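Shown here is one chain on its own, the form predicted on its own, set out as structure tokens.
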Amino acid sequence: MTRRVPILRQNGILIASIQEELSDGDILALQSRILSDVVSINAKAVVIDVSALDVLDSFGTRTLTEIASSVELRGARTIIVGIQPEVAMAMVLLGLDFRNIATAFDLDHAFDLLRAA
């Protein structure tokens, strides 16, 4: 399998940064790898950068929702980062949200978002 999504580690927080379009299988490999590491580091956040991406079809926004909630029932938040204007728009149209999940602007807000909590 292919590592196309680098995912660091710093003091306890993972950071996806998802930097082109992913097909179904390798965002679920993403899922996996995410709830994996989450465990094995006792991780207390996940942030996942998707401000590369111009589209986050419906099977992309369902897996993060559901990578965010499986983050969420091992004590850890989820922080999605960058949704383009475009992306955050077709999201609306399909009927889609965020509304459980913290977003941020960018690294750093998302950061303060954590520190603030």
Given for the second form:
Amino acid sequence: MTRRVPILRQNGILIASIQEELSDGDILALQSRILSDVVSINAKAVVIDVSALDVLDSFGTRTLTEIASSVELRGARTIIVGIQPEVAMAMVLLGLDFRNIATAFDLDHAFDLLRAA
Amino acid sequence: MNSASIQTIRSDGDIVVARQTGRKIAEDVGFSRADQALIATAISELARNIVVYANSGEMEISPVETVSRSGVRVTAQDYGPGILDIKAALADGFSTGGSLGLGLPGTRRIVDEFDIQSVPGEGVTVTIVKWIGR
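Output the structure of the form predicted in complex with the partner chain; the preceding block shows the form predicted on its own.
Time for the whole complex; same chain goes first.
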């Protein structure tokens, strides 16, 4: 089963709102859609809400990091929103992190960060 | 007592099902939400190794209980090429599959017992156990 993540557009910001657990293929599909949408609307920022995710393993972390790096090279920013506390703990123990990527605890916080920049 | 689950792992969808099954069994056994996330993450890494390196294999997830403690045991078995250098595969940052190289060493860090057996040409079997409250 393929799960398509809704991507909203608001004032030049792409908001990818992950609703349920994603397979590796779903995450790769999200990656290519975000990158093409960033170009098509000249997005200045990408906000990815991961609060519905129960697991962020090495593959998920690496792919989100790749998305953020590509978006940044394009001149836009990426903010990862809503990492669950248990997920954050598991990531740290596994040796994973989102170094150099902005994170926020909810969407409001993400927009505050974007306004402040 | 909860029953064990045995699943075939051969696609990325199977990885999702395996970690959801593992989380459910961990919850039934009585693990905290934090430990459920650790177990689900470990299962995800082991299941992905099967898909990436061996194409297919099996995973058994079962509750374990002794007189003094309860936990979950996961056995991931494949019949792929095997691992030539297990010591290297357990080192942070080592990967032959283009990944971060944190799957196996990371998994070993977050469980209480970790065993890996590999015969080159015959496959890999990884067994992990996590106990409650350790």
